[in-house]
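The chain that follows stands alone, in the form predicted on its own, written as structure tokens.
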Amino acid sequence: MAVTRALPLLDVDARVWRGRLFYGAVVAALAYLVVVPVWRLQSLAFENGGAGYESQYGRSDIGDTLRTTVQLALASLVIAMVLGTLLAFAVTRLPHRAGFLRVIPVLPIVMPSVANVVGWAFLLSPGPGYLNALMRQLPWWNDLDSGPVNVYSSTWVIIITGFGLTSFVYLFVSAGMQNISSEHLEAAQSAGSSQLGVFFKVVLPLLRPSLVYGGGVALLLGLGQFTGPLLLGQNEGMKVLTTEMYRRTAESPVNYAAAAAAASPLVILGLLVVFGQRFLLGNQSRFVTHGGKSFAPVGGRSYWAAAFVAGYGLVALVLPLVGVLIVSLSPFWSENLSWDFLTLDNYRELFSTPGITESVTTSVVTSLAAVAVCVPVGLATAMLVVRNRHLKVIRLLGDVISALPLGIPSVIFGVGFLLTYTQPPFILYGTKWVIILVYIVLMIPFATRMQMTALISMGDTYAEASAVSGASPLVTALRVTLPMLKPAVLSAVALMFILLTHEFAASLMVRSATTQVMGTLLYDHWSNGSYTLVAAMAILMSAVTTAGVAIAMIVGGRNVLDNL
């Protein structure tokens, strides 16, 4: 009788321990990709009595930089939340006949950052800017030769960058607008409040739990920002922590330990705002608003909210394409236009100029490999902190590295890998490989995180069913927990796709004269001043990358961005 017992209880102490191996190994998988860089870089910063240290702070300047980097946040901060915000307000209140304009807010996120970077360049260069040149025509600016906006300061600057956070704002938000019962709204509307009252008085303290996450999360990559002072800030001598850790890998000797003290502010403030984050939502239970009628919004009428969301489309979406769209058909770029000289030379050329071909290639390439191998391993994280509760430190381990990516500025990931993979005992720098391993340490959280999110509200009920029906574990993934999580992968796989062709920090970093992808090859060219070229570069980026998200859609079906 006691052998008879004795066998359930080692088989399962055997799936316990096969569970401990396998997370184990997922988790020293991840600490070796996203902490080994990061540690390596930061001990690179105190070696030699902290020689990096004193290269980076002891300069006259760092006041200024740290300054501007504080400011560029702060400031593109307070732009995204207002934006992120009144958009997820207006989308809940647009006008049946006007529901197509729901997709708009996320649209940004599917141009490049380059690209609009630059699209804003055509538009308002204080020379031959075409938006400048036709305010130039007004009575009040006809006596101007340049201006009277530029978009080389620090004020547009942050204005661009604002208008680019402001849609991953706007996802956090709407998210947790989906979440407010629509008896909130009617007892509010009921009471005699208006909507603009229902707006202040009910739907922004229900809110507060997504605007705290995203309000971090884009402070966080206002603190990272790297394409807009790069491309723009640098005419005017505007400098960031991230440009100062660019041109510190790029300068001659290279300096690894004052850009390791440069990234150092970044990562202590990432720490910071994830803990803060934690402080200030405290217990989240005080903020569920499930009713028994509906989850949804109530909808509206209202057609302001459709001018609102369409306006800010038309400024943060169609003008910066329109831009690079005109400078990509002219010959040349100058304030002066005309029908006679639109040509397709610059897209011809993108197939004759050595090395772009390639750049599309190993942007595509990477990419699929990343999100390949992200998709699974974001899954394993997933099942191991929403149902392996008993494995308490490896799950910690598991939750709190995937996160390490979302607080770390992916300029900062790229110096590391370029520091780690150029000496042993892995040195692939030169290599589509150094790009496919940073691609997937950036892309951790999102494949994490979306499968999360889908699985804690699945619930254990299947997985249980499926056990008791004697499926092993592999089974139930493949036949139960894969099938019904469908949705949600196909929406990672697609915002994975979208952020890795695009990106652009961490690639200039690794990347080298024979491994380029589209966004480093288009910087080499604007800095040549090829600047037509660029712009037929930005939009096959913006063509590759609305193909990608096309295929996901047809796979995935339409909402697939409505899933993001």
Second form
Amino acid sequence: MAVTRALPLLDVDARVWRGRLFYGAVVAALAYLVVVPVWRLQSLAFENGGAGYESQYGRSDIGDTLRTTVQLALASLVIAMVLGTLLAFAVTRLPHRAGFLRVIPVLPIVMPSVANVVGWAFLLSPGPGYLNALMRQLPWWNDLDSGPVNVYSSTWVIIITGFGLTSFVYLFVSAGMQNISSEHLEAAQSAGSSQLGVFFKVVLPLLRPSLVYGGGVALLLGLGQFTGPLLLGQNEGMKVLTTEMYRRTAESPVNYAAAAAAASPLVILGLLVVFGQRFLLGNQSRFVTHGGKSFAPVGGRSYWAAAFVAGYGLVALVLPLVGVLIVSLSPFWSENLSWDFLTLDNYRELFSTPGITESVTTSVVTSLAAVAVCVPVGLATAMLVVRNRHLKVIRLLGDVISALPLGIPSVIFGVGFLLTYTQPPFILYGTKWVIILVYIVLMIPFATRMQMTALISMGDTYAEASAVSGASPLVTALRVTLPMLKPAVLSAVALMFILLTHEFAASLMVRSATTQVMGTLLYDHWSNGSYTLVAAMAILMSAVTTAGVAIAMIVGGRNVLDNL
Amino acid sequence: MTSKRLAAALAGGLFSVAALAGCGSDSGGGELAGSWDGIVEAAKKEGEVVIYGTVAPDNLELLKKAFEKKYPDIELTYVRGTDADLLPKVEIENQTGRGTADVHMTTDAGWIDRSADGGYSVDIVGPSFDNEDYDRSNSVIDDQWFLTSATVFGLGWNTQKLPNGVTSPEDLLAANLKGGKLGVTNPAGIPTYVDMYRTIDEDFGTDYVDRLAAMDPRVYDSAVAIGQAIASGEIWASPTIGSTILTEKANGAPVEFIIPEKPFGVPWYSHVLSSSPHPNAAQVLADFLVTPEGQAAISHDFVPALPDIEGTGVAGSDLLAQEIPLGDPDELSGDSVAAYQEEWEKQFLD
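Please could you give me the other form, the form predicted in complex with its partner chain, since above is the form predicted on its own?
Shown next: the complete complex, the earlier chain at its head.
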């Protein structure tokens, strides 16, 4: 100790170097996982004089593909932004008695997207879709023998995609709203601002980070949409860049170069959005909004808000679930329903059909494994970005690399991982490891951002107050920072588990024939037309996720979903 | 939080991963035993065998039951997919040496021809290939690919939607089936369908495919999906294979199937993969496929490769798989198939 005291500068230097080494190692590992597969894939597109680009962009339908990709992303973004923001606002105005409804906007995330999409197909397929069959009973449609809605049309793929993205926008916007201190609102009101004035001049500007993040994320998710176009759009030949990538990897021999070329515009846009968000948000400490009082809506509570939230829940969650449930209890999918037909055979088949129980185990094990890695790595990255401003280069790299998987569609990581891990030095094809690794990459942004947001929102004041009271940095970390981060960590764990047990796009690329997760096996049965089994599997997938959420609630308290 | 604590947490996370993930897939099998009895014994010790096939999933399930009945010590796992699903997997397994499949069934004549240079297959050694009824000289290619089954394409329809039925390919072009009431299979990645469209374009009537495209049919990824779509009433009729329709009919679905005057047929060939992780069990399964029990399973409602097998074949005919020729590999080269696919998409999807 005497020596250390005598050489305080050396001690500080050693600490800085230790930090540099530690964070440098974390960032290097992240770079290998995140950047290398995308880099290898993209360099392939340039090989042989850009043969990949020639093959993909020389196709006669490429114009249509690009147009559809952009249309899908923009139109579903508009739907998601409007619905997401309205929902966030409506939730703050829910009457006390209807308070339980505030969980509804996040519940569609709990329902797997493949289950949701097949649910809509069961409801709105032009022929046997249950809602279509009901609508054909109406006097003005009773002359139709199919329709009136065609779920396989691009319009409906866009609408369903928009519904799917709404929950994500809601999460970002509502998190932003919760963090706005009512002191700001009261101050504006005291200064004579109207309710509308408060919303536009105070709430919306303070929501800017949430809207920019939420909008950016939803746009990228829209551009990278895969499930809807693949499961529904094939019927009418809908093509987007992600489904083109999948098709190129389903050719013999696999045309990685063309798949990489199809991915290029999405990679470039992803990079632009990730860097654009950094530029737009700038100094994030401007958005520290913790105050003495939490957000309290200005103005009265409204039953219209309750009706809106409940209506959304009915359309986005209950209807597709009912569609799936009915088919899962039928011997075959048909518009002619009868109580006599009801059967539990499809659920029995879940246990007798090869691979289904294994796929549940694989999904749960790989998801848990990825979450177990993501939480500490995400925390390290969040600490690096928020609390280590002196490590300029490492901090910038950590920030950007951890955000990349949000910007680049998961299907691209899937193809990149397939390419990278079917070649030396690490041949992991056919193992669970490759699934775990791609899951880690996909979840790093969530693990990092959710813990980072909590750290940013806390600001430095708590740490400073702790320090002023005489606590050492370690004591401050253990007794102030970590307890305050606990809700964020638990929410991150819950969200990551939910997203991973649903994961489909990247899994579809890296799975092998006998190492499957629930989503990929469900897709195989969908392609093979085993609709009743698909419906039972969709219910099973939802049950697995619900069980995960229930455990998260037991561990983290009932509000764990609110913290999303 | 200090760096040490973070490092400890990170190490903890990684440890959990190692514990949770378990070991990887098995690959790289042992040696093939010297005699058939030795092979059967070694296969029992290997204890499992995996087949990839494009045949209907119900047939693969029948095969599993029949095989495990005869060889209770060997568990059969099957993976059903289209050629577009399975061929890239077979190629990756061959390239990485990490085999999952032991035996692979396909109808892709172009791929069968091209695979000879890729070292994908090993010689078959089972005694059943020399069974006189099997007609080895007409059923085995290069001692590696063996004829396993065959199918014929006909006309399937939903009897509630079309109570008067369908009698010829022309009936599918009726005005009331326009606009999404017919189903067709997308030939993307499945050269057999390219072959089928080329053939029925002449055999089902002049410019049949053009006229079919003008009906604005709904597009599916596989014939199995079409079978279910007809059963559900999502589509009313389709030029498709019979087995999936007949399976749905057996489940009580309102469907029917007929074979037209000039049907298109295609044989399935199988091979034992050189990347097989269970080389002995693979040979035992390959041999079983051409036994009467194996044929009763894999060729149920299909055209068998052995005569007089109950539950197989085309009603009212003693057609055998040996009579259905494999497509011309030259016409099913990668470039030719890609060019046709592009043309097809313009017709059916634009």
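Positions refer to the first chain, counted from 1. All values derive from a computational prediction rather than experimental measurement. Between two forms, the rigid core is the largest collection of C-alphas that superpose within 1.5 Å.
Colleague: Would you say A465 moves between these two forms, meaning its CA shifts by 2 Å or more once the core is fitted?
Modeller: Moves: yes, 2 Å or greater.
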